[in-house]
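Just the one chain here, laid out as C-alpha cells, in the form predicted on its own.
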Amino acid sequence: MTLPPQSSTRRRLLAAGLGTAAGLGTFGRSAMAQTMFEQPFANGERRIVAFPEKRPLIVITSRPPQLETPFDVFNDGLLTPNDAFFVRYHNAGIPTSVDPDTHVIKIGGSGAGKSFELRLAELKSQFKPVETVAVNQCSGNSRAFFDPRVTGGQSGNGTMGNARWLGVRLKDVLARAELKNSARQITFDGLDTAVFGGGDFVKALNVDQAMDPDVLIAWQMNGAELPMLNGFPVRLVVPGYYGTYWVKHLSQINVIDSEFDGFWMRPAYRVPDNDCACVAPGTAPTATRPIGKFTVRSFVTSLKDGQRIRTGSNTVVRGIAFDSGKGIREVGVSIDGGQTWRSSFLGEDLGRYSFREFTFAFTPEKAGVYDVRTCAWSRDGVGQPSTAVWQPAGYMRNVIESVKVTAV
C-alpha cells in the first residue's frame, strides 16, 4: 500500500498537530486511543500510538520519537507502507512545520570551489530524477536482544524498512559545487535541532561514498510525499549503509578539507575496529571506527514464535533477507534447529538493495516442536553467524533468528 500525494498546506496541518502534542513531552494528544503490546524480551512491554500519517506503531519513545514497525508488517509485502515505516530521531527539537516551496538545502564548505542553494522545485527539475529500492536499517535494531543488555533504544527487529524512493544522485549535485582536490569528507545536517545535549545531528560521508551513484538526495518514497516523521520534504539515501547516514529534512551540505569529529561520528555510531566488528560481552573495545554498510540479515516473517501448525500438512513458510548491496545469493533454512539445511525458493528481486523474498515448505510429519531457522548468504559469499557477537553499542546484529512453532 502507498499514500496519495498531499499538498503542502495538508502536510504543515500534520505538522502543527505534531508540535501541540510534542509541547507536552508526549505525543498522546495527536494519536489515537493507545494499546499495549509485549515484545519478546525482558521489559518488553510498549505502547502501540499512532502518530501523525502513521498507522498505531511500537513506541519506544516519545520525545524524540522512535517508533518501530510491527513485525506483522513485514509479511504484507515487500515494500514496507509509508504509515508503517519506522521513525528514528535523536534531538528532541525536531522540525513541526516545513513549507516544501520555500525550503532550501545550502550547498558549500571549505572544500568546495562553488557554494550555492537549492529550492526542492530546482532539485526536482534541474538534475535526471533516479529512483531505488532501498531498505533503510536503523544501526540498533534488534538492541534489545542482546545479552548481556546494553544502553539506548530497546527495539526489536522492526527498526528497518524497504522503500522505493524517489530523487536526484547526491553526486550530480555536487559536481556543480566544483569539489577541490583537498575535499575528504562530506558532511549533512537536517532541521532537527538538539535539546538536551549530543549536539546539532550531522553526520559525514567519506568523498567516494558520497560520489557512489546510488546515494540519493530524495524526496519521495513509495510514489508519495515523504512523510513528515521520515524525512519530508527531502532527505539523504544511502544504500546499503545503517540509517544513521540517511540524514532526514536534509537542509545543508558541506564538503570539508579534514575528517568530521562531530559527537554523532565520534564518540557516536562507533563499532569495534576489528573484523567481527564485536568484543567479549561486558568489555570494551580498544579501538572503533564509524559504523558503516549492514551486514547479512533473514528473518521468518509468516511464523510468530509459539505459533501452532497442523501435523501432516504443508506449510508454507515466508521470509525476507538482505545484505549491504552485494544482493542475496542464497537462503538456507533448517526446521531441526540448525542440525540439517536445505535450499528456499528466492522471489522477485527488485534491487540487490531491497528486501529479497524467500519461501519454503515442510510438512511435520509427527506432532512437536519444530524449530525453524533461515540463514541467508549474499552473493560475494558473506552468511550469517550461528552465535550472537557482542559490542557494547548494540548494533549490527544478524544472527541467526530461531522460530519456534508447534505441530499439533
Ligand SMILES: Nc1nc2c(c(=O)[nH]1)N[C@H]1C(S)=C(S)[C@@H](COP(=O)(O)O)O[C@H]1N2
The other form holds:
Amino acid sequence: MTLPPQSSTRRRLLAAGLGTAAGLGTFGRSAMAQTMFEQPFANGERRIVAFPEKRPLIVITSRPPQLETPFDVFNDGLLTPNDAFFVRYHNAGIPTSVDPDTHVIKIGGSGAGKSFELRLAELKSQFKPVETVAVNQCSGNSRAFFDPRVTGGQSGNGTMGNARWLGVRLKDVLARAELKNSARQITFDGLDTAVFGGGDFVKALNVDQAMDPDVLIAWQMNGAELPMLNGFPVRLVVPGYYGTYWVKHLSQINVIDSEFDGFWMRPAYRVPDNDCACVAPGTAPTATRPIGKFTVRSFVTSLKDGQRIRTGSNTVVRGIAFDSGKGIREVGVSIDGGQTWRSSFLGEDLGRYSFREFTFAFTPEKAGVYDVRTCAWSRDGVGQPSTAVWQPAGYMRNVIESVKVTAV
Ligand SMILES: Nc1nc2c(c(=O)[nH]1)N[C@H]1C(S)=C(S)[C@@H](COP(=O)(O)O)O[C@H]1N2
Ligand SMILES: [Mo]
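Since we've got the form predicted on its own here, give me the form predicted together with this ligand too.
Entire complex below, previous chain first.
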C-alpha cells in the first residue's frame, strides 16, 4: 500500500469534535445525554466529555477546553496516560491543526547575541535528547476546596498528571543564542491566541531558572507525540514548577533585558510574597511574587471518601506523593484522623520529579469510621500543613487530606 504524500501523522488535527458537542459550538440534543460527574464540593455537578485524543474527562470549561482527570486514574499507575491527562488553556484561540514539518521555534530578543529559527527536525537532531519523568500540576489544582471559595477554574484534585517527557534541554538551545550579560529573563509564547481579551499567553522565567538542566523543550510524553491539547508539537517542561510555565505549542523564545510584565506574569499567577504564600482568609496580600515551585502533596488513591471496608480484613492504603524535586523521603499514614502516624512503604522511584507510590496496610479491628490521612515529607524535611492555608487566587493547596472510610 502506498501512503499519500503527506501521511496523517505529519499534520496533526484536532478532529471535528471540537467544533461540535465537545467544544466550540452550542450544545445540541446529544449534550443532554452526556454523563454527569459529581465533584466532592458544593455546586460540583460537571459534564464528562471525550474531547479529541482524550477519553471522557471532567469538563471545567469547554471554551477554551479545561479538562480534569477523574481521580480514579491515579490509582491505575504512576504515569498518567496521555488520553487521561488534564488540559488547561486560558484563551479560546487554540490551535486545532499544526504541521510539524513547517512549525518553527523562533529564538531571539534584545538579550540574545544571535537570533535563529529551529524546525522540529532540527530541534530533534541537533541537540542531545533527554528523558525525564515529571509531574505537571496546575497552580489551581484543588482550588474548589478553598474555604472561603475563590474565583477561577473550580478544579478538584485532578488538574495534575505525571508523564515521561522526551525533549532537549532548553539551556542547550539557549547556548546557541549567546546570551548577553544584560539578559534577565526568557519569555515563552505558543501558537494559541487571545480571542476575548486578557492577552496572549506568554510566560517568563529568570535566566537561572531557564538554564536549569532539567528544563526541557519536549515533543513526546509517555512514548508518544504530545496530544494536540497538551501542546503538540512541542512544549516546555519545567519540572518542579507549576504548570503555568509549561508553555504549549511553543513557537517563540525571547531573551529580554528586563523583567517581563505581561498579563500572565502580572497581575496573573502571583502569590503572596511571604513564607507560606498565604494570607488570612478573605484578605488581600500587600506584596506578591510570581508563583514558583510545587508544595509537597500526597493523596490516597485506593480508598474513596465514604467507602465501606471490612472489619477484620486487610485494607490497603495506596497513594501518590510528590514535591518540587527534592524527592519524597517519607509518607506517614494515620488511620485515626492524625492522632498517631506510621511510616508507609515507598514504591518504585521514577525520579525526583515524579509521583512516588506509597502503600500501607491495616486491619480495622472494630466497626466504625476510620479517618485516613497521609503526610509526605520531602528530602529537605518539609511536610504538609494540617490546616489549609488560604490565598485569593486559590493556588498551591497542599493541606493533609482526609479520607473517611467505614468498617462494617
Ligand atoms: N500555550 C499555552 N500553554 C500553556 C497554557 C496556555 O493557556 N497556553 N496554560 C498553562 C497552564 S496554566 C497549565 S496548568 C498547563 C497545563 O498543561 P496541560 O494542558 O498539558 O495539562 O499548561 C500551561 N501551558
Ligand atoms: Mo495552570
